[in-house]
Each structure stands twice: as structure tokens, then as C-alpha cells.
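We begin with a single chain expressed as C-alpha cells, specifically the form predicted on its own.
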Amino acid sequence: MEDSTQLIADVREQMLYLQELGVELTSAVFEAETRNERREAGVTRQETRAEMPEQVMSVIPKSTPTLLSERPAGSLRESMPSLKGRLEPRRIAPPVAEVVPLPPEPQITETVKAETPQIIEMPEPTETIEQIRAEIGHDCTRCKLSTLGRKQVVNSVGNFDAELMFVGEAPGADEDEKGEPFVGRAGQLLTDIIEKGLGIPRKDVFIGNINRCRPPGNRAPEQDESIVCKPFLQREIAVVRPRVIVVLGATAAQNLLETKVPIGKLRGHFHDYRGTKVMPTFHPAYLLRDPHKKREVWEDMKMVRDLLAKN
């Protein structure tokens, strides 16, 4: 009997090892009640080993001491090795995320105002077109067009007080000739716009170029040749002081607007001029050879004849 009591002793140790690995056992082998059932009818200890399930099995010696009731109880479980420690879950610190200074905050000493562009006013006229025309002369020598065939200066003419003007490019052979802006055939479309387009007899509108020398072949002007004579256009501008400036081809527009953009697309609209009203449109000589742009010529002429309509 005593036999079998250490035999259960020990039994309940292994369990408890095995519970301590993990290993999961059936609720039959801590049956107190049946055991005992077992003892009361006879059961021998191999029987008993025999019904044991194999995860017992397989962790209880195979030879067990013969003296049972000298070993104190207990002592079974003391001798097996300790999990303590062992099978406790591995702590992993987290990792330490990187941290990155902040730059410091730009300190501010003072305010700075943001710079608006520069507008240029029409200055007050301080003289007029005859003194200009004076201080350019009739045989001006300030670049090289003067060695380069024209015959004569051609000065802006019309009138002096007018609401409209028109700026072209340079004159041609025709106007070298006569010393008139748009004279010849490119001038004859350009009267045709004015008085039958815009109903004003030509008399009335200013009309200039931005160079007053023909360039060689009818060229466009170079920008050294403009720098040198474009003032004298501007100060005549100061003088007359036109409600809208039409400027014919992109040479003109570019000058006049200090601009690249190509005259297709400025064309269509208002620009301004130092507070005048600009609106490009196609040279009279470009609608000679395309005059399918002669429709888009007279939109243009309707928004500067509707802007001169209001008072």
C-alpha cells in the first residue's frame, strides 16, 4: 500500500514537471477517486503503469528504485532540474527610434516688406514735338543705320492731341522716299482700318514708327538701332498722350512692352503702357500676304473703337 501511495507521489511530480514544460495532460491522470478504486480492488502497480497515457510514460524512469517507501515524499520533483528562469518569455526592449534635432526657429529681428514691382508713370510733358523733332535733326548719325542706305529721317506725324496712335516697326522703301510712316501699300490698309474700320478720319490719330531709318532690305530693326531711337518715340507718347496705342507687329509690340512673348498671343487684349492702354495687333504688311488675319485685325480694331466709345 505504501508502494502505491509513493507511486502516486511521484506520478503527481512528473505531472507537475510536465505541466511546467507545457505539455498538456488529460484530467484522468489526477483522479484521485479512481485510483484509489483501483488500490481497493487490487490493481497492480504495472497495471496501472500499462494505462498510464504515453506523455507519462515517456518521462517516468523505466527502472524505479525497489525501496519506494525510503525515499521521503516529494523528493522526486527535488531532483529533477529546475525551469525556473528557463522558460520565461525573452524580453525584447523595443527599438529606440532615431531621433533628429529640430533646427532651431530663425529668430526675427525684424520685419521685412515684400518688394512690389516698380510701376513707371507717364511723365509730364516738359516740350514738344517740334523740339523733339529738332534735337533729332534731319540727318541723325546715333547708329548705324545712318550709313546703311536710307535717305532721310521719317518722323511721326499727325495730330499732336490725339486720342489714338499707331506705332509700327520702321519705315519702308516707300516711306524712305516720301519721309511719311505708311505710305505705300501697307499704309493704304492701314487708312483703310482707320477711317473705314474705325470711322476716324486719319488726320486724327498719331502715327510713328519705332525706328525712324529704313533698315537694309526692309529688315526688322536691330536692338541696337531701337535702344538709340526708341526714346525719341516715347517722348513723343508724353507729349501726345493717347487714350490707346495700337502697335503693328511683333517688332513694335516687343519694343514698346519690353516683352518676347510673340504677337499672337498678345494680340486679343489690353496691355499697359505706362498707364495707356496698348493693344497689339498684325502689321498692315503681314495681312498683304496673309489676309485671312484681316478678321482678327478688325476684333482687335472693335475693342480699341468700343473703348474709345466710353466717355
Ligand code: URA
The other form holds:
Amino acid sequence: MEDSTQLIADVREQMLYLQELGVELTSAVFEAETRNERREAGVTRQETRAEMPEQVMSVIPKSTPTLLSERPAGSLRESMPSLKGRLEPRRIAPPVAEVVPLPPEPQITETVKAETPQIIEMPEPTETIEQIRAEIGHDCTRCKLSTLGRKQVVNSVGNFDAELMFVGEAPGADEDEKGEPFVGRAGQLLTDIIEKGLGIPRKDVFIGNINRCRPPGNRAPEQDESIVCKPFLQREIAVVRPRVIVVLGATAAQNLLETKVPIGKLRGHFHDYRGTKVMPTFHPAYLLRDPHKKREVWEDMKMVRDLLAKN
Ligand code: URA
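Show the same protein again, this time as the form predicted in complex with uracil (URA) rather than the form predicted on its own.
Complete assembly follows, chain above in first position.
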């Protein structure tokens, strides 16, 4: 701060010096300031040449400058007050070594760790689907959904050795009633997609949800609910090791792929989940509301079918 004040003072001084030599200044601001200073110093407009425009007047020397060589020694300093200080030996304070504190070392917090992209490999299966289910238990109380009216835990179904897996967000009323994923109207449409579209019997694929308990009012599962339930599905994926996972709807897709990208942008191409191909597509419940979207789902399913057809 002190340095910059000194610099400004030096510049001002040099400009005054130039001004006194008759050099035209370029800064209107400076000219205005110079005028003010002159006014304060008692220099009136009458002392300037009246016919000159004001901006010019402020920088014209009051008297015609003589050449330096023609001036008596020492007169320069007298006639140019601004130069006086320049000619006097200046006591320059030795530079004070400024102590700039080093920024604190970044702390590795949980948040930083979570945001650091890392390649997570699919773990080798060391357990069975039955063991995972036994650990979940019939009356899981790990999240608040257990207190919000769910009837039962709805576990995944299908072939534990499937090449193709479907993942939804959470059971609805029908699934909560029957204890099986995708058995309501949306479930029937999904079965058609699997059997009529892909030509695979439903029992040959594996079907699960990010959350195993029904959220009240068919709302989407909340983050604190998914955080405790999703790991069980991830462990099942590691056991089944499907070649392709189809994720149904924005909530499930964003949750599994840990992204906020909208489903309309995610669908239509494969993504990676720990080395496994993932195709996000629209949720069958959405297709019931907007059947025009079936065409896009079919495009996605053709890509899945073609990939599965490759060896
Ligand atoms: N919707 C889902 O996401 N999952 C189900 O099991 C049923 C409907």
C-alpha cells in the first residue's frame, strides 16, 4: 500500500515536471486535478492565455520556458518546485521484507475425497445374493422409510447369473404389496419391453431398485435413504456381474452413475459403472404418461440388444 502511494506520488511529480516543461498532458483527470491545485495555489484564469481552450490552458507553462542550458545554475530547482524534491537526495528506506503468510495446507476432507474422480473397480464377489439378503433382514430399519408406512422390504428378483440387469428407483404401492419389484402397471410395461422387445424371458434378467422400501406418496427416495440402501444393490451387481445394466428413469440413473445430468441427456449412449456398460433410459411409468417416448426407449433397447449379441 505504502509502495503504491509512493509510486502515485512519483508519477504525479514527474507529470508536473513535464507540465512545467510545456509537455501536454494526456489525462483529463490529471488536468482537472492540476487546475484544482492551481486554483488552490492562487493561480487564476486571468493568468492563462484567455483564447486557449481550458484543457490546453492548464498545461501551458505560464512563461515561455528557457532552455536548461541558458538558466543559471540552481534556478531550475527554484522555478520548478516539483523538481526540488527530485533533486534532493532521497532517503530510500530499505525494502522491508514483507512476511506473506503461506496459505494453509489443504485439508483432505470427506467432501474433497468424494469429489475427486476415482476409478472404482468392480469388487470380486466374496458373498452370495442370499447372504446379502440375510444381512438386509426382513425388517430393515436403516433409514426412515421403515417408519413411513412401507409394508415390506422389496428385494431384487430374477437370475443371479443374468447378463442383463434392470434398476429402478424404489417400489411403488403394488410392489410394496407383493414384495416384488416392477409388478404394477409400469412393471407390466417393463416386462413387455424385456420379453416382447428384447425377446428375453423376464425370469432370465435381474431386476432391482436403488431403494428397497416404498417412499410415502410415491415420492422419490431422499438422499439419506438412498445412501444406506444403494450399497446392497451395488453388492448384488458385484455378485451377478451383468454385461449390461439398464437404469430406468432419472432418479435411478443419476443415483447409480453419481451424476446430475438429466435423463434426456444420459439416455441414448452407454455409460460406465465400474467397468460394466450402463444404458439409462426413460422410466416405464413415464412412458405410461407420455407414450411418444417409447420410440426413444426402443432406440436404447436396440443398442442393448446389439451389445448383448456381440461376444
Ligand atoms: N418403480 C420403480 O422404480 N421400481 C419399482 O419396483 C416399481 C416402480
